[in-house]
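Just the one chain here, laid out as structure tokens, in the form predicted alone.
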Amino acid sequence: MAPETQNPKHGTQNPKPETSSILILGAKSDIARAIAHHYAQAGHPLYLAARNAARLEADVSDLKIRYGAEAQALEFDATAYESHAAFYAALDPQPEIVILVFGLLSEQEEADKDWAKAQAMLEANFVGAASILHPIANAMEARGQGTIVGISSVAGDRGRASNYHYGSAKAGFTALLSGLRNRLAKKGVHVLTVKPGFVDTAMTEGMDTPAPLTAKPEQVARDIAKAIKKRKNTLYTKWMWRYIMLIIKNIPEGIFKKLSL
């Protein structure tokens, strides 16, 4: 358990950030692995959670050998909603930082033709996140401390024909995180919304993404760690996506609907 210091504002015990325990949900993704390496190197105890946890054992071993990290693999399915409350309650100790990295991106044309693929994106990217955040938010609110980090996307800033099922789920996730931030800030809980643009991962493999606008997973991990320390509300990574999306959001609808985006 992380060492603790008195928080005079809330009258609770806050862990020192340099040793906070961290739960990474969706730990098999490239961004999640980069986050795990960043925090393992800094000495944080880690819970790595994903479907088929046995596939995480190699990552756990690597973190232990490379950094001497305290890490364990856990079974977690974002769409097994009935299991979420028990999953989180069983964590001992409870993590001080929870990072939601899981998500699903399918081709929009395939989702247009096959509702099952559209539904899978909506459930993985929004409903699953809302379900697991329910017990997490309640536990952190009761303790009066903690940090929730949600990996949303710039795709949620405005619906576009090329990815509107994925984008609408991420828009819902962004709104959910905003509401939790409004609810929990006065309780001493920090909620950070992360909005990556293009990231060089398996999810974007095969896409023709412009190099200047495409981040490496390691850069995203560093940006997230800095944003947590600064208790930021929203993080765009790379930084220029904040201004790109500001332009896109302000295109008049009469013009926007004629564009191919």
Given for the second form:
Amino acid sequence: MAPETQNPKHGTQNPKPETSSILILGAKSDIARAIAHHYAQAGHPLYLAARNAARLEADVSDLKIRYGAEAQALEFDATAYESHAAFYAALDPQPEIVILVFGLLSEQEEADKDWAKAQAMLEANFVGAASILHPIANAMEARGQGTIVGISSVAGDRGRASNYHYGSAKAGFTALLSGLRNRLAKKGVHVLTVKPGFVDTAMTEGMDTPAPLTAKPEQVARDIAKAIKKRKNTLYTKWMWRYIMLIIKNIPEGIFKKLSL
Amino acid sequence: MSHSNWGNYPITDATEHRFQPGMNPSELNGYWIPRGMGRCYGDSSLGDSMLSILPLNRFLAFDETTGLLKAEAGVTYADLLETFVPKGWFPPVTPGTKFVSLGGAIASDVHGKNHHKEGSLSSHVRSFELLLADGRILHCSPTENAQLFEATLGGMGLTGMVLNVTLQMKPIETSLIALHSIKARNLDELMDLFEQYNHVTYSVAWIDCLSKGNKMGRSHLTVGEHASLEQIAGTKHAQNPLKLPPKKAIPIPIYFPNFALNNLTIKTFNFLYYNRQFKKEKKSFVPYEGFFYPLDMLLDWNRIYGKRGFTQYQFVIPPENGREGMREIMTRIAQKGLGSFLAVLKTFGPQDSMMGFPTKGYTLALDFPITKKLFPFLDELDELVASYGGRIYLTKDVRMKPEMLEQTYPRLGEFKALLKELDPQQRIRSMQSERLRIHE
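What would the structure be for the form predicted in complex with the partner chain, rather than the form predicted alone?
The complete assembly is shown below, putting the previous chain first.
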């Protein structure tokens, strides 16, 4: 299938935002729910995908009652790799924007004792993401349009003792996204890497995170929507994490290995 | 982590868990208490560990023709208003802040300015699902698990955690209130006005609690109805009658120092507030926001009372003792000079529920900063309230003695027995329920 001719005056790259449909992968998380609310309010049709999709029915009715939004719950398992191509092909219409939110974080200490826990983090955060983005990237490339948003993490910017399995999987995911961006930029497909710092969600429950550095899921959703509109490459949210991570990345390894961060 | 409720007193170290579907509270360590927005004033939703309902905040079903709503219990009144006012529906009963969850509203069996006409929230809740301490989930309604249904409405979260609610909403034609405000020179005049305007759906009076003598009880009575389309025809509101009020809120960024509130500043405020309306009577159309939620426009207004914190004292006394009782209690407050800069008087219609606060009579609510002198004084007021056959509101309470509860809530024994039967280990406890020896 040849991409449509791209006449800047009749640009096909940016379909009217209110009508473009959005796929949210990992739709049960707090960040995903905030994103769904944001786009439902603006009138976008939504595909909400997660494991045990029956639990998403409450979200579907909620979005409909609050915003009159069209939403659909879909069964999706990030590590059921063989199902991914068919899952995506079955979406009709194909989504204009795909937002990959799913992620898995376990205690590092438990992962150190139990390989299965470490493996699960590597698989969900990296292999699962790479697997579902495979058919998506191909389809968007062929169409010559589309947006892929990946919620990675600042934890992927440098491996640390406190979460290196999670961090290394997210580092892989970040590299995957930058590779896809490099491949797809010329084809009219936008790839956005999102690196949240602390976010006030179920994932960080019980952690006493510093308030000025901790974002609310609603703020993360707003930042993402703005970055999609502006076709940004990488988004740190809250914004100061860009500079915090810049410092952390630049600490010489000889010193870094002795720190506990 | 340290937690407190709206009064910033007490502050306690506790663990807050987010409730997730499928969670079984019997797996929690120690005692726990359900928690919503933490807008009760004292220690009602504080405990060793607290289970937050806020992650459950979805609207599950709404019938546009009947106004019957099913919602998860972490939905707030702010959510309700934003979603349903534009569709022409209003919460049937609303407390004075929209920052409360439905679950919290049920635990408190909240009342509004319409109790004398439309009762408390309990009159409009059709059913709910309740998660018990042992993990069972029971459907409760006036016909199914009826005793539990009644005990949960006003039961301060002690029967279990409400997961979702079916509620009858109220139809409105506009988002405006047709308001009528009348000044009263003293308590007698105010009580007469309450009787005169008893037929109006919403009524509330602001009272100056520091004025004495023949000015004691000088006040503004405001009464209102949801404005009809006919009433606003031809005005600028007619184009978009169900418009939501603009979201403007002024944050209070810091805790005020303790000396900021003293008798002089409160007297000045009261003088200005009383005289803001020059004429005896005034009629107008106002957005619902300022009428129902005047203080929500000041975000974190509790900081005005400083870091020492504050409490609200709210009591009800039966109508037959109303004038005499109110006069005596207000005289004591004015004499003591422990000023409260917003005192609010309302009337209640008949109600007799197991633990719900409202009973027929007059209810007065006053804010007091926490000081050394305060609690002994409130103990004195308790005695007076009890002697007039009244009681105080558990949602505002932070210091009542167990004897006062025993004496003024006649169905307490029934409630205690039910709690023992539901949960023999009494795992659901709050700082308040332990303070009031509800589990003994």
